[in-house]
Structure formats: C-alpha cells, structure tokens
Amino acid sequence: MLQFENSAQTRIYLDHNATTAPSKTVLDHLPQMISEWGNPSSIHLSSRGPKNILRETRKQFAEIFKCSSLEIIFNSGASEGNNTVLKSVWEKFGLEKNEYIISQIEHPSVLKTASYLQTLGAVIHLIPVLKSGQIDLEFIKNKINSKTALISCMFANNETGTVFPIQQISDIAKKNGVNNNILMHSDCVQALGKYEIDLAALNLDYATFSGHKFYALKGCGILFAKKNAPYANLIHGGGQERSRRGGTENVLGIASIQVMLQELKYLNQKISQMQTLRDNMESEILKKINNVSITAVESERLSNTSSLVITDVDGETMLMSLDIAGFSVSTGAACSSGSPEPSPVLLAMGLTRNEAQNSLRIGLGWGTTEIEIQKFISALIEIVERIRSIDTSSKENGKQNYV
C-alpha cells in the first residue's frame, strides 16, 4: 500500500512561491474534475467534456489577460514554456539574429537553455540588477542592435518579489528594434494570484505561467504565444493545441487551472491581505531582532513576498531549525534547494556572499493568518537568539583555547 507523509495539518507553510496547495475550491471540485476522464481529441459523446473543460478555460483565460483565445497554449508548465520560447525564437533566426538580452536572476529554465543556445552560436546579454533589486533599463538600450531577437525579462523575482516594469522594457524593445520585430518575453510564474496581469497593455509576444502557483494542481501550465510570434514545436506529436504542442493535454490540470481563474474576482482582496500581513510581519521582526535587512525594500515588491538577511545567522541552520519547529521557509528558489552555494539572484544583485548566506525566504499565501505569522514571528526571534548565542559562546571558547 502507498505511504503518504503529510503533516500539512500540523504546520504554518510560508514558502508559496515555491508551490501552493490545490485551494479549497479544486479540491472540492477534483470528483467532478476526474470524472471527465475521456480523450478530447476524440469526436464520441466521452470526449465532449473534457473538450469543453479546455475550451472554457481558454476563453475564461483570454478574457481576464486580455488576448485572444488562440493565443493560449496547454502545457506541463513554465519551465517548458520557457524552453519553447527562446528555442522558437532560435529556429527562427538562427545565426542571422543571435543576440538575447535577458535578465540575471531569470529562473533556470530561461538562463539554462539561454545557455544551450549559446552553444549553437547566440550571443548573450546579461541584464545586470542593482542591489535595490531593480533592473539596468540603460543596459537594455546600450545593448540592442539589428541583431537582437529576444528580450526576456521575469514579471517579479521568486527569490526578492521584485516587480520589474515590463511595460516599459517591452517599449524599449518595440521603439528601438529595426521595424520594431524584438521580440519580449516574461516569465510570470510568480505574479499569477498576486498581480494583476494585463497582456495587451504590457505588449507582450510570450509569457509563461504555471498552474501550481497559484493553487492550482502540478504538472499544467499556459505558454501565450502573441499571433504570427515565431513559434516551433518541442515536443512533436499529435495535432493538439493546434498541431503545436504534442501530447494528450492534461484535463485534470486544465480543469484545476479553470476553477482558479474564476477565483481571481478576489485577487485585488487577497493582494491587500497578504501586503497588510507582509509589511507588518517586517515591521515586527525588523523592531525585535537586531541586524536585519531586508532586501529590495525600496522597491515595488509582490504583497507575499519577503527576502531577509539576519546578520551572524547561517540561512540552512535557520531553515532547518524553523522546519523542525513546524515553519515551512526556504533560503532561495526552490529550484536550486540541495546547493550549497548561495543564491544566484542575492549575488548577482550585489549582495556579499556572508549575506546571501545568512538569507531567508518568506511566501505568504492567500490563506495565510494573523496568528500564524505571529507564531513564526515568536519562533524566528527564539531562534535567531539561540543561533547567535551558541555562534558567540563558539567564538569566545575559540579565544580561551587559543590564548
């Protein structure tokens, strides 16, 4: 028989940009859901269903971002996304426009295969941050010439929450490319169900999302791909999505990704929500521990998201004390957890190495409370004493032995 672990009851989980939990509402529609087993690419009554639940979810979809419906392409998630998107651009130009300006702390899946290209002869250019989190906009115009294909920068960082102005960077592009063809893509994994997206006003060609952000189920995302935007298939197949994405689509993920849109009517509360609990979480923590900073304060952050460096405080002794404590947290992306080397994005931002070390994460969720951010609040205090208590002690032994 399968084992389960799950002690989700029992704990406070503050690590939402790394995943969410399905939400109340898919997991009260997942029968229904999982009813609508049959293939939609089949033409029998089985079929009709499930070929519904992906009509509707592309329409739903189109209306709220403001695209057209076939713009919208069913997929395992952003990472994929992210693949299809700058390997398309490459198909299509290939050496005779091989130069990528993209941000420095993009997820992975965009600076890994940014790096792939670079075998197959692409020239990349790395947009440097500033330590106060936002983005070089003048390295963006210095750098593009008739050889740039693609612009890719994230909606908001996963690690900082940093919300970069896409708008204006998707203007750069279009007014200073050659017959205004650069293209611009953005990852916005992590704005989904914490900021208002609009496609049509940011001028957009890509954007990529995944399903599980925001309280959907794993393994389903959405690649929009503006029309007549250069497109290849990665994974060839069968003829769905319009013959540009092989592989029975996944119903069941589609569906859990329909029921949340139509939660989105709530954004705006649940936006104003976590902020409420985000700045006064800092607000107290800043007040009863000493040294602590957080990071990219000045700059426009999602409402969830807190990046914090506690001075003399290793960042993996914090996490693991807080999870055995029964606090879910992280140091950094999820995507890079087991490393130990220090985050990337907090290096390439300008902070020292001893800072990104001594780093911890926070995501707050829509159903994040009060009391649970108290709790963590008296448990990271409790914490922070006893770590730096011991590191103290640790020294001063050193000094007696040594003199």
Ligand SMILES: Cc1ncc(COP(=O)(O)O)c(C=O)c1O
Contents of the next structure:
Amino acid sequence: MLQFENSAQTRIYLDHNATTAPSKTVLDHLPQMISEWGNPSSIHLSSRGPKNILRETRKQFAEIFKCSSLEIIFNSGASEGNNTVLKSVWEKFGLEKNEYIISQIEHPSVLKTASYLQTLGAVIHLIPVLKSGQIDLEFIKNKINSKTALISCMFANNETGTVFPIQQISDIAKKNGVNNNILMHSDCVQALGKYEIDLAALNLDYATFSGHKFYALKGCGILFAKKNAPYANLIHGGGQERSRRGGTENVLGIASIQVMLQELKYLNQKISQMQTLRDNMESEILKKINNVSITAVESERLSNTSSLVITDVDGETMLMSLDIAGFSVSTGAACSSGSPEPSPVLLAMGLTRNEAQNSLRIGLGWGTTEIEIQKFISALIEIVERIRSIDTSSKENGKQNYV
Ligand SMILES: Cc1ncc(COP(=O)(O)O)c(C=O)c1O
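Structure of the form predicted in complex with the named molecule, please, following the form predicted on its own?
The next block holds the full complex; its first chain is the one shown before.
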C-alpha cells in the first residue's frame, strides 16, 4: 500500500513564498474536480465537464483581470510561462532587435532563459537594484534604444517582498521605444493572492502566474499574452490552447485555480490580516532580539513577507534549528536552499555576503494565525540566543587556545 507522510500536520508553515498548501475550498472541491477526468479535446460527452472547467476558468480570470479570455494560455506554471515569453520575443525579432532589459533579481526561470538567449546573440542589460530593494528606473531609461525588444521586471520579489513600480516601467517602455513597441513582461507569481493586481492598468504585453503560490495545485499556471504580442510555442503538439501550447490541459489544476479565483473576493481582508500579523511580528522581533534588521523595509513590500538579517546567526543553522522545532521558513529562494552560496537577490541589493548568510525569510499565508506567530517568535528568540551563545563560547575557547 502506498504510504504518505503528512509532514504538514504538526508544523507551523511560514514559507508561503515557496509554495502554499491547497486551500480548504480546493480540498473540499477535489472529489468533484477529479470526477471530471475526461479529455477536454474529445468530442463525446465525457469532455463536456473538463471543457466547461477550462472555459469558466478562462472567463473568470478575464473578468477579474479585465482582459480577453483569448489572451489566456494555461500551462504548467510560471517557469514555463517565463521561458515562453522570452523565447517568443527572441523568435520574433532575433538579432534584428536583440536587446533585453531585465531586472537583476528575477527568478532563475527568467535569468537563465536570458543567459540562454545570450548564447544565441541577445544582449542582456541587467537592471541594478538599490539598497532599498527598488530597481533603478534611470538605468532602464538609459538603456532603451531602437534595438530594445523587451523589458522584464517581476511584480514583487519572492525573497524581500519588494513591490516594483510596474506601471511606471510600462510607461517608460511604451513612451521611449521606437514606435512605442518595446514589449513589457512582468512575472506576477508572488503578487497573486497578496496584492491587488490591475492587469489592464499595468499595460503589460505578458504576465505570468502560478497556481501553487496561490493555494491551488502544483503544475498549473496561466500566461497572459496580449493580443498581437509575439508568441511562439514552447511545446509543440496538439491543438490545445488554440494551438499555442501542446499537451492535454491539467484540468484538475485549472479547476483548482478556478476555485481560488473565486476566493479573491476575500483578498483585501486577507492582505490586511497578513499585514497586521507581519508588522506586529517584525516589531516584536526588533524589540526582543538585538541586532536584527529588516531588509527592504523602506520600500513598499508584500503584506506577507519579512526578510530579516540577524547578526552573528547563520541563516542555514537558524533554518535547521527552526525546522527541528517544527517551523518551516526559508533562508532565501527555496530552489537555492541547501546551496552554501548566499542569496543573489540580497547580494544584488548591496548586502554583504555575511549579512546575506545571516538572513531568514518568513512568508505568512492566508491562514496564518496570531498564535502561530507568537509561537514562532518565542522559538526564534530561544534559537538565536542559543546560536549566539555557542558562537561566543566557541570564540572564547578559540581565543584561550591561542593565548
Ligand atoms: C517570482 C517567481 N517566478 C517564478 C517562479 C516559478 O514558478 P513555478 O514553480 O510555477 O514554475 C517562482 C517560484 O519559485 C517565483 O517565486
């Protein structure tokens, strides 16, 4: 018999920027969702339910984000979406218009695709990040020229929570490009469910979303590609998604996104709930633990994210101690955890290697409670004290050995 260990049962999960547990509503709808297992491309009756799920999800997304349902492509998630966007633009313009302006702190699915395009002849200008966590808008203006094909900047950063001025960057793209034709992409993964996104006002050509960061299931995402924006298939195959993405759609995942789109009616309430908890948590940590700083605190941040630097406390050691104590947090991006290298995002912001190595990321979720935060603060205080005292005594012992 298959056995699954439910590692989430007794845990306090504070890593919602890495992934989210499917919401209770998604879980409640699972049996009904699974019962629609037919292939949406079939023409017999078994396809009707799945087809309906695709149609309704597209319609609801288009209504909420004020776009056309034809501008929505279901895919496997944001890595696929980001790859598709950059490669589509390259396929359209190639060497003719080969310059890309991309923020230095994008997710690897953007940065590594850009590096790949570089091997084909693309010129990549990485927008530097200021100590505040904000990107340098002047840099964008200075780099734009007649060869600029695309500007790509995430809506909010996964590690620090910094929210970027996407509308302003879009304006720069549209006003400064030759014939207003610089394309604009934003990876909106971290914003969905944490920030009110007005897609129409942002004037984007492309936006990428992922289900599993938003209490839906893993392996499903949405790519918004504006009508007439260049598009090239990443996956060739059947005629799914109007022949823009081959492969039978992940109906179950898409159904879970549909459920979550309906939950967006609670967004403002969830944002203020998370913000109150996060702000109280930060002020209590600052009060009770000395030598702590909050990264990017001067910038607008997502309501749920807190990135701390705790002096003289190694992030990995802290993470492991918290893990043993029953708390899931992160030291940086989940995909780079376990790597001894400090977070490139924090380094890009001008933090020293040491500061970056002493960092901890806490990501609250829609379901995080006051009690969980109180338990987390108590555990953190104890762990920081312990690590600092071990460090001090080993330094003292070290000194004695050499005296
Ligand atoms: C900002 C950002 N973009 C893209 C991704 C990749 O998303 P997915 O897991 O859906 O491929 C992530 C996930 O870590 C992310 O945080």
